[in-house]
Each structure stands twice: as C-alpha cells, then as structure tokens.
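As structure tokens, one chain now follows by itself in the form predicted on its own.
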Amino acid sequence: MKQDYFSANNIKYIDYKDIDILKRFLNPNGKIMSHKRTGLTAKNQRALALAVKNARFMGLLPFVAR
C-alpha cells in the first residue's frame, strides 16, 4: 500500500494555486489520477479533485493537454 503524499509531507490543505503538487496526480493527458494510482485517502482524493477543478476554472491548470 502506497503512502498518502498529504500525509506523508504533513500538508493539511491542498491548496489549488500549488500546481507544481497538483500536476504529479495528472496524467499525460491532463486527467486526474484515480486513488489507487496515487494512494491517497479518499478524503483526500476529493480535496485533490476539487482542487484541481479551481485550479483549471481560475487558467492554472489546462482542462485538456495534448
């Protein structure tokens, strides 16, 4: 079993505007990773989620890469 990244490096809040963190949990073509590929918490599978959402809605991140 995987260690929860969040966990691990003792962060509470995954904030959208960190996209260097947020883009280890894209795949190549921009997607969002599944819990079992990443190993997190499914607590923190949804903050990750909802921050990537922000994150593309507010131009940081790309909806679609190619």
Second form
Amino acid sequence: MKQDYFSANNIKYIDYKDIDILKRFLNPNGKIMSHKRTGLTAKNQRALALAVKNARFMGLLPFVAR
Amino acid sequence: MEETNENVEASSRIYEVAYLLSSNISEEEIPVVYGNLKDLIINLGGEIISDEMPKMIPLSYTMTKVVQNIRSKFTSAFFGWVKFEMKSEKVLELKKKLDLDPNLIRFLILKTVKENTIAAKRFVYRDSKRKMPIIKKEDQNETSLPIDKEEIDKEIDAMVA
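Any chance you could show the form predicted together with the partner chain after that form predicted on its own?
Complete assembly follows, chain above in first position.
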C-alpha cells in the first residue's frame, strides 16, 4: 500500500513554518492541491490545510500567486 | 489522547506565538523588542520551551496596519516565534497585551506540542522509492549468477571434448 508523505517521513505534527514541505502541496497559483493529487490520509490533509492557512496569515505563503 | 491527560494533570498547555515585527524598527532594537516579549510571557507565568530570533523575511503579500490613524504598508517584516507552556486562562491576557503592541504587524497564537516540530529529514521518501527497484535487481542477479557458472562450465567441457 502506498504511504502518504508525512507518515513515510515520520512527521507527526505538520508545522506551518516548514514552507519547503508545504510548498510541494501547492499548485502554481498557490492553491492547496486536492486530496486526490496529494495522496495524503484524510487526517493529514486536514492538518496540511490548516498549516498552509496559518502560513498564509503570517505572510510565509501567498494567498494568490500568479 | 496524550494532550487530554496533560490537561488534567497540570491544567497548562503548550502554545506557540508567531509574530511579525514592523520593518520600521531598526536592526539594533530588535533584541530589545524580542526580550520584552519574552519577559511578558514569563510575567504571565509562562515557561519558554524554544524560540527563534526575529529574522527579516520578504512577505508574500503586502500587509497594512493602522497605528494612531496612520495606515502603513509592509512588504517585509521580522518574523519570529516563541514556544512556551502556559495556563490556558493566562493566554487570553497575553492576547490582549499583544493586541495593544504597536511594534507587531500581526501575531498568531497556536496550540502545539512540546517536541520539536520542524522536520529535520527531508526528501527521504523519494530516495527510498528510488532505492527499492535497485535492491530487487541485485537479488535477481545473485540468484541468476550460479546458474550462469554451471552453464559456462558445461559449455567449456563441451568445447574441450
């Protein structure tokens, strides 16, 4: 069975400061990729969405990118 | 499950405050503002676990903040964070005090865990994926090698005869 990125790397807590990791789950417009494309578990997908939104608020990630 | 147990025992939680300091503050004053913020947390009964010095970062979009009827725009700011343990009632007081701070563009208070949350290992998944087929190929070679030798021996015998 295919494991998702975070459980494969043993990441229990998805941190909003880790922009390098978060960026691989964004499309070129800065939108969060769908559950289908990321292949994450439902739990990790929710945690990822929260982390991205926190990062956006702090100006680490864009709300909209060209 | 662990988090709920901690709540019952100590009635204090792990929090993290992330903040953006205005870029109008000069580089030398940053440690002062940073020190004041840590003192504020300690005065409210917080125990600092880990933190990072505010660093100048470019913002992904322009932010505005109105201080004394002057609207100022920011395209870069000093980003820093502090992780600490504090009683849950005190955090509201901390929020009220931070709201009044003119140096902060914005801040974010989060519930978090005690462990270091920044992942040290990166791109492990891709590497392990690449290694997998290579290992399988080696296994196949080992099993096929002895058969090859016997065949070669037979071939040599046939040549000699």
